[in-house]
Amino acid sequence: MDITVVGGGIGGLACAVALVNAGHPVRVVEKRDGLADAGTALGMWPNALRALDRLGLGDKVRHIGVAQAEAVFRRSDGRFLARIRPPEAVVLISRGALTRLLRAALPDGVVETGVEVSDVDELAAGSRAVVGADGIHSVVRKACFGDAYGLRYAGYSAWRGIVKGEYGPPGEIMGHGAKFGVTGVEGGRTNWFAPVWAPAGVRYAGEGLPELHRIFGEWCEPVPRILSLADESDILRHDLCYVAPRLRSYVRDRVALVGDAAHAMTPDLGQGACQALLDGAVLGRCLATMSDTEEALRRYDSLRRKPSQRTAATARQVGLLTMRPRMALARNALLRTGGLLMR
């Protein structure tokens, strides 16, 4: 019987890799008709890159991706507050560049564009078992889950691009209630990101880009130039949830959630895409290693729960200091002394 797995982002890609790559049956379905494309950069820290080791593809990552070495944080009248150079370098890519590579590692017919599930009881009937993948509003979830654990907002809504050209330094510009990010991406291109303090579901008259330059316009460089070269139709924007309460497990009979599906988190320290990949990796190869189905199962909870939940809760921590209007000072005081960011 094959492994099924609903959803066709990072971390179900993963997984599946993994299972080819150990020789097991593995279908992945995608409600979309192709595989996600869109989006900005993910930051692959040293954990993820271990994680693509193991499945062929790290090398492939380093050498289409940008290596940062270092992340400076500034406040938004240019003054400079940290400098953090964590023990590795992060290595950042395009999501569609990643999702490409991990879709090339796979054989032709085991990813399924265009299925949606509506009954995962009927899909796990036929499977040796499901796999969750299928993102912050995942219907494997709810169904197996229920109610109880949804989506909270964060408090703050962010805005995402790319764009043509590279500007620095990497890193974070911080306002009262607002940030800014910019880091390198493949092609030589910049990778931008805005999160915002606002209230729950707010739209702006005239999209994005009027919004952003009331906002952002009076920062300092290379704030303003990068909105100047921002077009509106390649703009991202989301309120930025994480699940809440956490998951007591990630498992249900021969059901299991990974990435967003099962710890949503808020992209404070890049892991989102990271734990994602963990996920998949490791529950790939209990699934290919353990024959015992449901003790595989078992022994992926036990190793990527606590620690995705962890981070998670940094997550929302660190977003809570560095994205309240009440916590400015503070935050640039701790930044000024290096003892925010967790390396």
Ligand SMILES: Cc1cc2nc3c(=O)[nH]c(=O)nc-3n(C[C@H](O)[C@H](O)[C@H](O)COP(=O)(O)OP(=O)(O)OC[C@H]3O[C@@H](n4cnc5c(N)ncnc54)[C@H](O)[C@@H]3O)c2cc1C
Given for the second form:
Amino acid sequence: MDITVVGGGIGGLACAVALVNAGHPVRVVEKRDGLADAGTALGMWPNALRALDRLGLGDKVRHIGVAQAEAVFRRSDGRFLARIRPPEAVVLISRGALTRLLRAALPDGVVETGVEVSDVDELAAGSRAVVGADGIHSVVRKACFGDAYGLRYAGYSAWRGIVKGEYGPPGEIMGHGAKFGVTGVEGGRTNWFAPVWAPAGVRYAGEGLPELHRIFGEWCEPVPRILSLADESDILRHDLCYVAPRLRSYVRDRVALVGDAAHAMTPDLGQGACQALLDGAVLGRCLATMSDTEEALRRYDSLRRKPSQRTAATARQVGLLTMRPRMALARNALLRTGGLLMR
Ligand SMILES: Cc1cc2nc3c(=O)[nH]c(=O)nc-3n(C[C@H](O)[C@H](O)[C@H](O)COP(=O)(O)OP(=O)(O)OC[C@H]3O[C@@H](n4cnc5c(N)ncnc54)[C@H](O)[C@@H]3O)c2cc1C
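Form predicted alone done, so how does the form predicted in complex with this ligand look?
Entire complex below, previous chain first.
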């Protein structure tokens, strides 16, 4: 029997590539008519690049994407706070380009689009294993674990987009309960994201650009420049949520969760897609190398649950520290000290 992957996003496709590379039959069902090519840039940190290397795609991602060796942090008036250089560069690549690379590594026919899964038990009955890779609003998570594990609003909402032209420096501009992030992305473009603290009851539900100009219009360059180039129809906006409480297992019977289905996290470390890739690659390898399916799923859970949940918890802490208005002074002081220490 085949392994069925629910969801043709980053984690689901990574799992399918790992299985196909090992010669195992797999079927991916995706509810959209095509694969996701909308969205903005994803930062591939060294952990994800190593997972992509194991899938045979690391060099392609490095070739297409834009390497970012450092991030500069400034205040909204432009005053310098810190320059942070991670030991290895992060590679920025658009969601569309990454999805196409993963998809191209699979033979025709593996991915079936326009198929929305609603009955997980029926699917499990006809498959060796089911991989729930159906994202933050996972129906597989709900089918396996009920309503005990839901989504909790993080307290801030983010706008995102990509504009033509290269504007920098890459990094984050920090305000009071708001920040504006800038990175490169392939094609000589600039990726931007703008989270704003908005506790329940103070939600920014209006149009993107007028609200963005109101909040960020007086900030230092390149913020006004980027907003002047942004196209309302390309702007994404999401209230940011995470899975809570954390799951006690990513596995039930012959069903396993990967990526946002298992541990949707706030984007403050830029690790959501990286962790989804790692989950998919590790689960694919466990299923490919172990003939006992339930043992393979348990092994996956033991390898991936704690590290991914630790990453989610750290992202949450970083989000509270960098986004909460009352933390702004302490955050800036920490950045200045941390930046000095890292020189
Ligand atoms: C503001 C913001 C910035 C971010 N920046 C970064 C970053 O820099 N780096 C990073 O690593 N991550 C980042 N992320 C996180 C990243 O986008 C997600 O963590 C990642 O996409 C999760 O991958 P996934 O495969 O689990 O889910 P998804 O990519 O969401 O894929 C799930 C797929 O399942 C399909 N599906 C859903 N339900 C069904 C169903 N019932 N039947 C069939 N198919 C179904 C969906 O259509 C979708 O294609 C960011 C997120 C946000 C909100």
